[in-house]
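Take a look at this one chain, the form predicted alone, written out in structure tokens.
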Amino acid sequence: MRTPRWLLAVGVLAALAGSCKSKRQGITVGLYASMTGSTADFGISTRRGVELALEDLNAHGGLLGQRVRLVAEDTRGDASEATSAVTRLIDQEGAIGILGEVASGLSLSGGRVCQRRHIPMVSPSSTNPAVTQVGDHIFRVCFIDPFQGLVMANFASRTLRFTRVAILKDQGAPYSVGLAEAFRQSFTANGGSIVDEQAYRAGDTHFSAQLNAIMAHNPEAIFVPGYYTEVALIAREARGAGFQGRFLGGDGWSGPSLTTNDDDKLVGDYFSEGFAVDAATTPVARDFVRRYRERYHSDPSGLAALGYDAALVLFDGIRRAGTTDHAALRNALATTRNFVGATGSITLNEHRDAVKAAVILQVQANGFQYHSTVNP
């Protein structure tokens, strides 16, 4: 049966309308992050940084003569939802590049989709080495856990002079497991002893069994490479049980909810991060902090700064590629060298990982105070 001419005409008009709509929308990039759930601080902060970068870009003409449109998907901190979110961004929204995730486990899930579809992805802050090992279309603008673990192990042994440390990790999170391993290797290489190692899972609210086992070994500190929700609960329970040593952690502590929920039980403790407001000395960093404060009436976290930088690096890749072609964009991102962002100079190595410094922050009653910078 032949299709009526009038129906063919309708189809042509619809296609043209869709084409015009796509052209009006310009270039689409996607963001997937946990903007609700137990790690909502991560996604909210990251999205704010990305939106500041996008606002400035479009105010100066966009890219390739077009405005850039951001579509954000909430993963709710769930790995299967991360997979679905990235699929929607690519298939339904036509994203040519993806930003995200924060949690390494979620970046692994979403990254596999990007790699299969040959869509470049830039993670702002997933530090587990396996993230970029997914494939040659996966990049990141943060340091990785072997470096972060080394930084905190050296700080524990050389600055704080600790020789006996315990580890309490989230056994279900690749980030936590990997960072615990990196810390263990570096701390013992420095001559220190890991007196006990215990585990929990995200969502746990009671940790007495693990803490009692750890405290029986009388450690000087407990290294907790987890996310801020459980870290705050662990600190409260440990202090209530009489633990007087220090807590140490990684960038998963970053988020305003840490100091809101810890009842000041982490005051004086330390963690590693990729950015500190107190150390924002470059023009790019100072401008970012100023604009963030004006917009959100608070200081930006390291996750906000890394979201900002991830967006800038993706935009710079599109600009240098001179096209939205996926292969050309991937190749342009792979040649990112000495790009100056809010978190410092960003160079992507042959593994598509950023080579950059870490900062150590000390927890205060209402925020974090810069302690020191550690270069690679």
The other form holds:
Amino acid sequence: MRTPRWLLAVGVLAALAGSCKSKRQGITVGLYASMTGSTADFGISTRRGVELALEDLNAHGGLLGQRVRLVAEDTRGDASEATSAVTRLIDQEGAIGILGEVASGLSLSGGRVCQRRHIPMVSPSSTNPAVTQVGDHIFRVCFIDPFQGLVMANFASRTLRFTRVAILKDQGAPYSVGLAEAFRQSFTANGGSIVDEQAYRAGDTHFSAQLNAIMAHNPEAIFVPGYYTEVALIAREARGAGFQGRFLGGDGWSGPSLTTNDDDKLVGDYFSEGFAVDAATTPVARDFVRRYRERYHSDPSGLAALGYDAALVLFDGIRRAGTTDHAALRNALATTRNFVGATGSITLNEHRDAVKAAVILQVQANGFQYHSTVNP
Amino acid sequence: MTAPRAAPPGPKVAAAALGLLALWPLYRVALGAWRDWVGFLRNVLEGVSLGGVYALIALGYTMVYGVLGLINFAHSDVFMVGAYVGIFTAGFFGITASSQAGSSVAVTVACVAAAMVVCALLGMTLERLAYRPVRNAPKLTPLVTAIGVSMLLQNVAMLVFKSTPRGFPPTLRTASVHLGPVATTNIKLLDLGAAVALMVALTLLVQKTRVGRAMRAISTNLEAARLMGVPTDRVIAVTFGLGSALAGAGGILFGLDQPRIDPLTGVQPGLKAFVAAVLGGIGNIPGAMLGGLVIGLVEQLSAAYLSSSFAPAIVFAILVVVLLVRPQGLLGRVTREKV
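Please could you give me the other form, the form predicted in complex with the partner chain, since above is the form predicted alone?
Shown next: the complete complex, the earlier chain at its head.
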């Protein structure tokens, strides 16, 4: 009995290995994002945007005369999953360009793999400055946190006329820590004071200690630069404890799940984003919104729009490089100038970051409402 | 630091140094309490209510350790399954996460009952399939098995329940309750009350019933108990079942207060409950209860008055200090290792 069994195992493995190699054809592009887990909205929205761009591309003949194939890997919001997802995309699927992640901490993990393999990566929506500092193969099509922090700080002190704000950040997420620091600097430079700064960790469900401490300082607003799952829990607990002030946040709030479920805990609160349906005035943006609605029967979030743009920028780079060679593709991406995407004109600067406007959205009972646009 | 340099500092010296360091947090907490004693009482109440849930989970760790000397790492995942059973039971009665908050005591009781039954069965199944075959293997084998079972449960839960967090159905309406000047919610008081009631029931069961006596006998000496005619296999299965049922109830109490459940929900509370069991003296039932309350309080107070960034580190620092001074835990007895 024994020998045939291990022979069978070897045979199965060999068959699996064979089947992996054999389906490579055309150009392969990889996407890694959290399609499940507590940041599932991020990956699902991004993937929809990317697929919309891809379908349009293949309907018009693909790239370099070949069809483009998208392989999407789920990171489940976990940094080590991100590393192995990107490794799989490059080593097994033969991706020549990588799209992702949304969360900066995961982009840092995946980016290191891309950089070591010299495969260009375009992050749709990771805003922490360190992401593109991983190396010269890492690009992004969104603004960075120093700008986002400035936008929300100016909004808090000039538009809302707040002078006393507390911060509650996710200390395990580079995104949250960086954005909190950017907000603190800009807000204090405006003459406001940060009355308290508390921290939580992703996965926490219990925030009463932090909120009790914050509410003892009676702030006008709490800046929560976290991801939507925890933000919703924090707001719910704070409102239950009688907090009357505003909540402010960044693009990590951008998930439909922020407002589904129960109550009106965040109605009237504000966050910054890279895209708003109501502000989509350019033909490219309007065309994107129309096609997105037709395809998915819902409004695109900022993450979907940035996923769409990240894919377009990568496709444009491949087209201009005229080859799938890594170095040529990297150089083509680095010279992306005035590329018109759904989220506006994209020019990648010497740090491989896009310099773009931010929009401020207000949470409503049934979604987000456009408030204003802030140009860099 | 003026610690003596000549002799290598023994554990006693290290403990004394750490004890001096512990005065600083005590001072901070006292200062905070002096400034705002209503806020302090609120934090104490929150901490005790949280500690009640930790204690319920810790009991499962400690009971299994007591009879088998096994750390059942899958216990925290049984807790997670309990929370999911609650979601499905409430769904069966038509209450989903997006329902308006109702006030159905009957459904809540049904959720607790279903979670306890399913978790008890799950615990006994795990014991039969995973732990009994390796019971007589070297100590490391069951430990590694337990870690494997824990990962298995988490990953099966990810496949079956999907890893996107789910809201816990609002079977009870959250209402503010004022205890004198301290505002809290009915849910927190219920959590605390239910945890205490279950712990009292368990203590009675272990101290006053035949099966409880059998458990204590096995915990003293498994072989001797078997030679005296105690049906050890059955009693061990019952122990797993009881501990898992408590974890299931804990899952519901946790869900009512913190309504977001995912397949890794059990990991954090499970780890803290394990710390609670060790702190109280592993294998010791009152110790697990005390340990749970201490961990809940320490976590809440250190997050509120010291630093929310370091609250988990402080919890583990306390564990280290206590174990330096009392290696057997707060209520544990010194037992000589049988060779």
